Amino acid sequence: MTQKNDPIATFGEALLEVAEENPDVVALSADSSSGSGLKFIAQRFPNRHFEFGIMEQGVIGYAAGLATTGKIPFVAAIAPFVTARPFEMVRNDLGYMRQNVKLVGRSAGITYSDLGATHQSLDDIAIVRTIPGFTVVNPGDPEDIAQATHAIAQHRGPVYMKIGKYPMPYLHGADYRFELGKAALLRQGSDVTLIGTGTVLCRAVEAAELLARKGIEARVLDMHTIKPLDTEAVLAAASETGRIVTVEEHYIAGGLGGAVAEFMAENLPTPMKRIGINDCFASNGPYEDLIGLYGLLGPQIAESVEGFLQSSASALSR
């Protein structure tokens, strides 16, 4: 887990690939072309470029127009002007219409540290999977960005996928294929399952690391298809491990967690620990120091699964 990519680089690397597989792959941004990967895509097929400014709603209705003419179109932007800024848009001109668009939200959960809550995006995953039709995507390293953007392209229906800003580790192999809607296996583990998405997925894989030194053994799950939840991996870890714990660099509420519990709660009632961010707006700074402050570092969260194994075993003996 040493080797490290950057996760906007490693988007419009693989969008390009796309872009040169299929010619009526295009790409658009509002004020955010340069950072957010589509460099690679302007250059080498600048007629199928558009950059409109600080046009957030209009770039998502002009996304829908020419989907309807049998174009793919990629939006890419910081996360919250793809999701919360354009949100009336993104439901109807998208969700309702069934535009075969692409959001991608980059510089997504807090990784865009120092400007605060108003660049920040903990709510995406929340907002967007309550649109019928939408597939939201969290990709937990390099590799499940790359095919992921593979993946979404061929896929027909409008998707979010949100990536992070910070380089990222390589978490799975070189035979690892990403396949939408099906969760990928890190670790095996009988004692509890961590279920973690995107840009913390090396983190639960870190307090997994952690845990087996202290002889409990944690399964980890990569969910980086949150809609539609690969709910066959949900239940066969609820009842092959009886705990869960989701980690998520989001809130707690709307997101893996709550649709992790929303599922668990109707087809097998397991004991659960969500680990993401609560009901506040993030503060700024350093990243690695935020995300000290919500614990979401590697033994912090050993710590809160390790706390959550002995009272959910002191509920369970009484």
Given for the second form:
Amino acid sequence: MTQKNDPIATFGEALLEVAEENPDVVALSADSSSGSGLKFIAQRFPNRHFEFGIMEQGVIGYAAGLATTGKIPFVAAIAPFVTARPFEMVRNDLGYMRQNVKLVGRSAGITYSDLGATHQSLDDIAIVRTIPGFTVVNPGDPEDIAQATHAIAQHRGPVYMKIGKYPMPYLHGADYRFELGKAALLRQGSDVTLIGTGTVLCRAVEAAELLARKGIEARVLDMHTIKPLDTEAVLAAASETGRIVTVEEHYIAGGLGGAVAEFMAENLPTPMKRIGINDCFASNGPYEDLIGLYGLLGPQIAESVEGFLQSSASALSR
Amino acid sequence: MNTPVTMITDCHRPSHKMKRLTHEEKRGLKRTALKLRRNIVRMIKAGKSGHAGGALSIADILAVLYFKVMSVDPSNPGWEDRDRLVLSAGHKCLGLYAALAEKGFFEKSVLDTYGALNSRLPGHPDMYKLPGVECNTGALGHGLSISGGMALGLRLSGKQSRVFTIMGDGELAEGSNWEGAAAASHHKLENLLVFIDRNGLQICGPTAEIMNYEPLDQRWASFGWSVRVINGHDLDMIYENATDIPFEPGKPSVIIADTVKAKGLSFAEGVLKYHYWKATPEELSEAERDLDAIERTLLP
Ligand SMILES: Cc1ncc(C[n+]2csc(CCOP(=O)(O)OP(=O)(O)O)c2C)c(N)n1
Ligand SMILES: [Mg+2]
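Next block, the form predicted together with the partner chain, ref. the form predicted alone:
Let's see the whole complex now, leading with the same chain.
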């Protein structure tokens, strides 16, 4: 877990590979190209990179139109500006029209920690996963990002993929194969399952390591695809470990925790804790400080999990 | 589109009598603008990085508005009769913070918290963290319609207060602005003055190459606005025009201010990457030397 990689460059390089393999792939920028990893494709294929300026609503329509002609548009920008800002265009022009467009939201979650709530995206999973037919991907390490970029290009249909901003540690082994819609097992365990996603997956892994020192064996799943949710993996985790904790850099309402809770409530009610950000607009400051403010550091997660295991055990014995 | 547009230059002013700055007032404002630039650099020094370019390009406009044009009361920031300043291009907030601090809305020591956890000076302004901030901008393309609503409400309440809105030139590509622009002329918002900070740059390149909205003057005029074009670093021009609204009866007014991004820092002026300045210690010293040099030209 030592080697780290820049998520945005990782995406940009993977997109270039995808573009080299498939001439239909095009990139759309809303004055966002340089910060969103599109410079690689722009340099290699300048005529397949389109700049639109700061018009995130209109650019979704352009992407939809391009897709009707058989192109595969990737639109990349700061996460709220490809989700919340143009939401109705995303819902109607991409979702309702079932267009093969890939939205990539970068600097997602609270990774734009210094820029405040307008630039943070703690609701993107919640809103996009309500759109019928949309796939929602939140890769948890550089390998996830690189392979997911290829996978979403091959998948037919609208996709939202979110990535952070800071270097991410490699969590998967060398022979790892990313599969859209299938959670990846990172650690085996029987006492509790930590389902992590995206930028804070590494913190869930760290928490599991800390818990192991206390004799608590936590299973860790990389839930890189939130929609469609890997319900098989969730069911197995619930029945085999009896406790579920979700970990995400997103509101606990509507995100991964929401998706897992919705499914389990109807299929296998299981004691559960959602770790993420509560009902507030996040503050501003250095990223690590902000992550700590919202209880998402590895040791804080370990502590929450321990507390949850104790309280759910006593609740059950009552 | 051949709607007449007034180009304001030193030799061509509108014929009616405009307010003028005295020599002393102008020198005072120059000093104030310099102080704002010093405050901006001070925050960058504290936070090590920030949106410097677009803050520096509007420092002269902010100095004139806050210190010579607008009625505001730092000891009573919620005063109902105040003029409003809406920073639609919220990333220019270092300029706003600099002006509010200089005006006395908060202690200058707060400037040194820029970048710290829970600082009252986030990377985009938050009206609940800092007095004097009128709305939570940062996502571009919101400020003009919010301003229109304020202007409408103030007029409805019978107030004389005016709304001053600052927008970026790249920001104009947001379609939402043009909804706001159409509605402001439809509702004849005479108490609204927009400044377009035409510094010619945005993030990925020159505005003309990213998404060209020229001719800006004719486009605004065609939306029913009264348009003037000035040098946005000329304190006289800013003052004379900002105190002359409405430019025409029954219309909202817009000033297209030609500016230089990162104005005041010789190494950064007009250079794309200083949109978001990741300051090195050498650059910070150079910035201070540049501002010292400006200060020497202002000695009596
Ligand atoms: C809706 C939205 N999209 C994108 C951004 C990111 N962004 C911040 S500043 C900027 C460029 C603004 O250019 P301009 O309006 O010319 O202002 P200047 O940088 O010259 O101050 C962009 C694209 C944003 N803040 N809001
Ligand atoms: Mg500009």
